[in-house]
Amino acid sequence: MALIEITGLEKKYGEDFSLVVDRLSVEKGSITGIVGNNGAGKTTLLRLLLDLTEATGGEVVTDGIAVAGSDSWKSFTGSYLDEGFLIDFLTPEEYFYFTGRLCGLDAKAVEEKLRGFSRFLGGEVMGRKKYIRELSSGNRQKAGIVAAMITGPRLLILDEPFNFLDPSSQILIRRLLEEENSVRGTTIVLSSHNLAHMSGLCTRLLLLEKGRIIRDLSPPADDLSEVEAYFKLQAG
């Protein structure tokens, strides 16, 4: 069963469209991951599933909810795509204190939540008495993906979760995302350079290229060889 159907979907800036999407479902308990070359079209259509920009046709429904005529299907969804996510005149504590009294959340059900982020974010993030505007690019990300996160969401969106993050975060943010989906059933749609994590995370990988879905591809059960050799062709 579909959570996000996706019918038409337009962007276009000025005389050029940098998104064209026909027609996308997105199964319940799937990881849909978005890859291709920066300006491909990702955070754009991430975007959008956000109603975070104004499409230009069509729509997109989550949950039976057309995204850009409600605010309803927020209640459900946890989204980090960048920095602008952040309040960063806040503590990380206070940010994501706030973040679960929007959904619902006392501190205390907030702290018990983060007990299971303690070493993603490990001892730089939390107890440093640090705005978030003075943690490093890493550990800006991690805050901004843990708030997305501790809301329990039915949904998640993440754009380029693996970025700024060293070796080991990035495999940690892995795990803790194959136990999102796995245990919680979260649905989860997440964009990435990294074919390698996305594989290996991904139950479904969809290839953009100007804006077009051009491979939707199911790894293991598809030869994900194609998509390595797309990049290696554009990398000449």
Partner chain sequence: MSLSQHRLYIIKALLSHTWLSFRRAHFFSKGLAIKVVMLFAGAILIWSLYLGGLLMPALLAEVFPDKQALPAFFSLLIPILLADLLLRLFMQKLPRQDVRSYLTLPVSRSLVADLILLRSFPCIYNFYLLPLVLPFYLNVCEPGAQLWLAFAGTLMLIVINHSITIWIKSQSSPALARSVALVLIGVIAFAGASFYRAEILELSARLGTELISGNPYVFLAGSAVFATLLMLSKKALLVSFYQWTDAGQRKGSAESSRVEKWLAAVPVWGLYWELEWRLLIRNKRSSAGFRQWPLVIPAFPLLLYLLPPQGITEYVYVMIMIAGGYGFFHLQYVFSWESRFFDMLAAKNADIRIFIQSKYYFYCLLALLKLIPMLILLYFAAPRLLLPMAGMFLYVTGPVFAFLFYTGVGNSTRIDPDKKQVFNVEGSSGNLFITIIAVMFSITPLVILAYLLPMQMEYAIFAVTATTGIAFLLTHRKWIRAVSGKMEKRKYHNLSKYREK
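For comparison with the form predicted alone, kindly provide the form predicted in complex with the partner chain.
Since only the chain itself is given, any partners or molecules it might have are not part of what comes next.
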């Protein structure tokens, strides 16, 4: 059963670029990865899913709700795209409590949830008496991802979640995402340049090129060597 239904979606940026997705369904409980080179339209697609950019045409419907006409889908959607979405004058704790409360979690419940992320957050995010703006890029990334996950969303949308993270944190976030999906059945949509992580994590992989989905693969059933070959070919 589909959680996200995209129909005739189009986003134009002048004459140079347009993203066109005629029809796309994202199944409940799936992990969908979006891969592609820079400028392929990955972030634009995620922004359209979150109604952060106005579509030139078509629509995105999440759980039966057209995202452009409503705010109600936000109550079950967790997302983190970039650090511009953090409230950087808050401490990480304040930010987690705030996002938790927005989804009906009290302070105790947030603390309980945070315990599950303690290894991922390491010792440099919590209890440091620093505002988010004072954290390093990697720690800001961690704070953003945790805030998106802490509310237990049914749909989780992440843009380049492995960026800025050290290798251990990359492994940890991958495990956390797998757990979130398998235990809670969370539908996850994420983009990344890291093919190794994506091929191991995703149940479906969309390859984007110049605003068009050119491959729709289901690893491990589908051989990803085709995707690797594509990137090698692009590299020349």
